[in-house]
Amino acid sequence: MQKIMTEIERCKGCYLCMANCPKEAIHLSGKVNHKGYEYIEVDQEKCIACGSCYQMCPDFVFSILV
């Protein structure tokens, strides 16, 4: 089951989420969105839904599922 949803078109490649994830569950996708930014992907197996990415993201890329 997914814990975190991402809106990849909102991602502007600041990668604050990657830098602050305590489980290193966020990584680069190797793909670019329509804005031309390489966006992130969440490894749902590693993710503990702590909300660090949600709190750090200035572009509201993340949604936490409960």
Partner chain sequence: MKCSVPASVKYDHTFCQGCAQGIVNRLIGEIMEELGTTEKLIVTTDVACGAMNVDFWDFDTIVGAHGRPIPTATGVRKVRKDCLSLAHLGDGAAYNIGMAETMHAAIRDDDVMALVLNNCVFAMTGGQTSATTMLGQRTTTSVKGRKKSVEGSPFHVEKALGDMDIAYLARGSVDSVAAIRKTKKYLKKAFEKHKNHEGFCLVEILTPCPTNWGLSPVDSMKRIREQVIPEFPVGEFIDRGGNE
The other form holds:
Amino acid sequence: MQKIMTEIERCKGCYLCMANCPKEAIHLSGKVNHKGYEYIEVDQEKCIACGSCYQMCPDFVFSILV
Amino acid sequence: MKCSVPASVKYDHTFCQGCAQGIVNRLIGEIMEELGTTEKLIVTTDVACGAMNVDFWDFDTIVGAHGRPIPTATGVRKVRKDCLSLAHLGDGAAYNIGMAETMHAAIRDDDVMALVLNNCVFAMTGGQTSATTMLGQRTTTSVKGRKKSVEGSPFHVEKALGDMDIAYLARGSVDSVAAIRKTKKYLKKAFEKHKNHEGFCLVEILTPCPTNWGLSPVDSMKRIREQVIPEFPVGEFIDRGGNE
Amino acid sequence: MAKVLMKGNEAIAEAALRAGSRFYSGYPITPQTEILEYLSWRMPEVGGEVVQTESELSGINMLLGAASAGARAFTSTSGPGFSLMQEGLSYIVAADLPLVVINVMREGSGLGNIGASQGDYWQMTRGGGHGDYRMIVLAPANVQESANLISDAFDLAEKYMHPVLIASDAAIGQMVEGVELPEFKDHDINKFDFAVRGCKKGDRPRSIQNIYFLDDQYEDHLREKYATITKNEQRWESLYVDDADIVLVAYGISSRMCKEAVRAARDQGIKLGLIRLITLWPFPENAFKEVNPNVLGYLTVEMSTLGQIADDVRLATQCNKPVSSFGSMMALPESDGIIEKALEMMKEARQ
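Now the other one: the form predicted together with its partner chain, given that the block above is the form predicted alone.
Every component of the complex follows; first up is the chain already shown.
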């Protein structure tokens, strides 16, 4: 089930989401967006939709869907 | 819990990687939605990084002169009492060039709200020493670190304004999820008091400047936790009840 | 309306609120403090507010906010305080905001002294702060004109979206004369769409900006604005210029002494004329087109050591006649002295 929606084009690669995810559900994607940043990916299985990434992200990448 | 960033604040801002202005903007946008005041907010920014926000908000805005957003926001509120009038400034504006304006807004208990983003440097000009630069912190104008004997000690707003008869004074941080949630509470309380014309409200938020600190965004937040907060404690310092 | 006796400073304050102003912020400085004092009790009577700020810097920036929100806002000061306001005025010009500032001139530079003087002409007409601008400057010569011009100043400020200065001086500010006060006018703060008021969902947010980006059209707009003001807003009063041998050029308190000098000289058969400047900028160049083509020269009479108007007279007359200055930054020019200086000029010109 998709719990988080990500707008990866907004990502600036600060990784505050990764550092603050309590379930280690966020990892590097190995891919680069149009801004030139290596963006993140969310493991929807591990995600508990706590909103930590939403809180920490300065670039509004995350929406919590559930 | 379902949540998405309010449309009144824009994702396509041009702040540096790891700059927390986006976090603060999201909090403002959320609080405006919760208070039903999105269409009533007028923000006066300072110059420099914060002034870029005028393109990233769907609020009416004024770009003030450096260090003077507080009196400018007071002027707005004086003639439009039905609007919320927020002065948005940094530590250099509020505590260096605009110290007189900050102090006298508090002395008069002006009907205005100030939001000070304190990152302990002049950021837009490239990281010079400000009033809140930490002792030992290296900047482009104190290359061996701020020395007490040269630049004096960091300025604490809670010590300067702590005994004043103002509506609200608090300091928050954005270094963790818990800190951001707490900061939102402070900010919301200040906006509520401002909405009710209770007097001068100042909220300082400890923010990172990875670019001028020479640290990664994650390490910048760590620095706030380990070094900045011990110097600048977070919490509420003044919470005066009701209209005076 | 019947005439009342009022001090210049108080009359201009009363006339400002009758012009619809409901917000003033300022700081005490002699010789204009009566404006702040008067408004501190009078403004609340008409539903307005006054803030005595910690400095002129803060005061002018508070007005920037009030003007941005659509109010008819104004302040008053004198020399040293006017210097502190230059920062804010430069920003207000850059933001295309209407605002009125009264400068009741005193002696200077430096602290100078509190007596009447006219040394801020250059500062007021050339810009005064940083950057590429000038402001409309209106110069009253008596209490009645002070009351009349403040109302015009608000209208001009809104017409051109530009600050307007009133160049008063310690003599006109302090003197008591009969004045017929204007009727009360209402000002609607929502009259102009530029004014910030909160952005309705889906609307384009308003932003009062003072940051320039590359925009050719904006510079064209500025050139057009200054050219239009120069063309349309020159104001002056002429006296006997069509047959004068020497034309005096003066404004404010000095122009009153000039009127006395012209009358006294004419009684003695000496043909003096007078151009009294009402706008200092735009400089009333058109006034000089009406002058006797055989005039022997121009004498600027001003409370200034250096003779600040003289250069503008040379430009307006394309340097085709001699221009001299008479006056002192500290002492009011006397009519005898003016006539004596004019006679000297005539003698030199005829040699």
